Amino acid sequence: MKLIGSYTSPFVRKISIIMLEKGITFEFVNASPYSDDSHVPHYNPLGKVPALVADDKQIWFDSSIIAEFLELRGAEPALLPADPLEALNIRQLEKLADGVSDAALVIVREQMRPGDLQSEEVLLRNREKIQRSLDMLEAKAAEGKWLNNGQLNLADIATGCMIGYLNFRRVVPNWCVERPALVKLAETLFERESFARTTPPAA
């Protein structure tokens, strides 16, 4: 398999971690979706990463779709429970964590614009999205049912990658304040080999 993506993308990292945890051999192709000569649109018409070229040459894109494809292959460990409703609860938290990563990416891209062209409304709206979502993830991590229950699942991985991205880009420096369950979850995840091997390179 061939994984196309950027080393700094939380969505690409999510897929890399899933494949490492499942022991799936893959080739990583580093490709920025933002460069003028990017080859990413060749794999995904939306021009986003990650994209996965499967062994049969079929191309899958969007990290949630790729995660589901990898789960359907049956490689252990399973990252979703067999019960459809339980799996859906975990997938919803995966999407919530991914939504935080999306909002963080918007902030990073906005802050790359010249200061006089940056939109305070865009920055504020996305910071509010992040804070609300982190509050919900903290509650779910403290509850320990669908997130942070001691058995690695897709929601844990997505949350860990999101927190790693917040730290890497320093989007919300105080995200950990009054969120002890998320801090503990992140510390546990970052000790795993799959997370250590996929740490974004220093900027």
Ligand SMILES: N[C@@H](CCC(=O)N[C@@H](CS)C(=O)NCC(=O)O)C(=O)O
Given for the second form:
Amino acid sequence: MKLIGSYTSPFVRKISIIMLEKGITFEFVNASPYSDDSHVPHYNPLGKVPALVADDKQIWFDSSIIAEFLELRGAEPALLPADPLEALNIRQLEKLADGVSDAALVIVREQMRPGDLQSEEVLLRNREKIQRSLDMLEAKAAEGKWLNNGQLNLADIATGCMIGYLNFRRVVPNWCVERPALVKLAETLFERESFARTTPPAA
Ligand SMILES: N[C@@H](CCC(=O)N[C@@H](CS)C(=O)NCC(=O)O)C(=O)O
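Okay, that is the form predicted alone; can I get the form predicted together with the ligand now?
To see the whole picture, the full complex is given below, headed by that same chain.
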């Protein structure tokens, strides 16, 4: 299998970690979605990474769909429970963590624009999305049911990749204040080999 992506993307990291945890061998094809001559649209018409080229050459895109595809292949450990409703609860938290990564990405892209073109409204709206979502993730991590329940799942991985991205881009540097359950979860995740091997390169 071939994973098309960039080393700095939290969504690509999520898929790399899933494959490392499941022991699935893959070739990493480094491709920036933002360069003018990007090859990414060849794999995903939306021009976004990750995309996965499966062994039968079918191309899968969007990290949630790729994660589901990898889960369907049945490689251990399972990252979702067999019960569909339990799995859906975990998928919802995966999407929440991914949504924080989306909002952080908007902030990073906005801040790359010349200062006089940056929209304070866009920055504020996305900071608010992040704070509200982190509050919910903190509550869920403290509850320890669908997130942080001691058995690694897709919501844990998405949350770890999202926090890694906030740290890497220094978006919302105070994310950890009064969020002890998320801090503990991140520390535990970052000790795993799969996370250590996929740390984003120094900016
Ligand atoms: N929902 C998508 C989001 C992927 C995404 O936004 N990737 C970013 C890189 S972190 C990207 O490729 N952006 C390029 C663009 O928006 O044109 C997923 O989970 O795969």
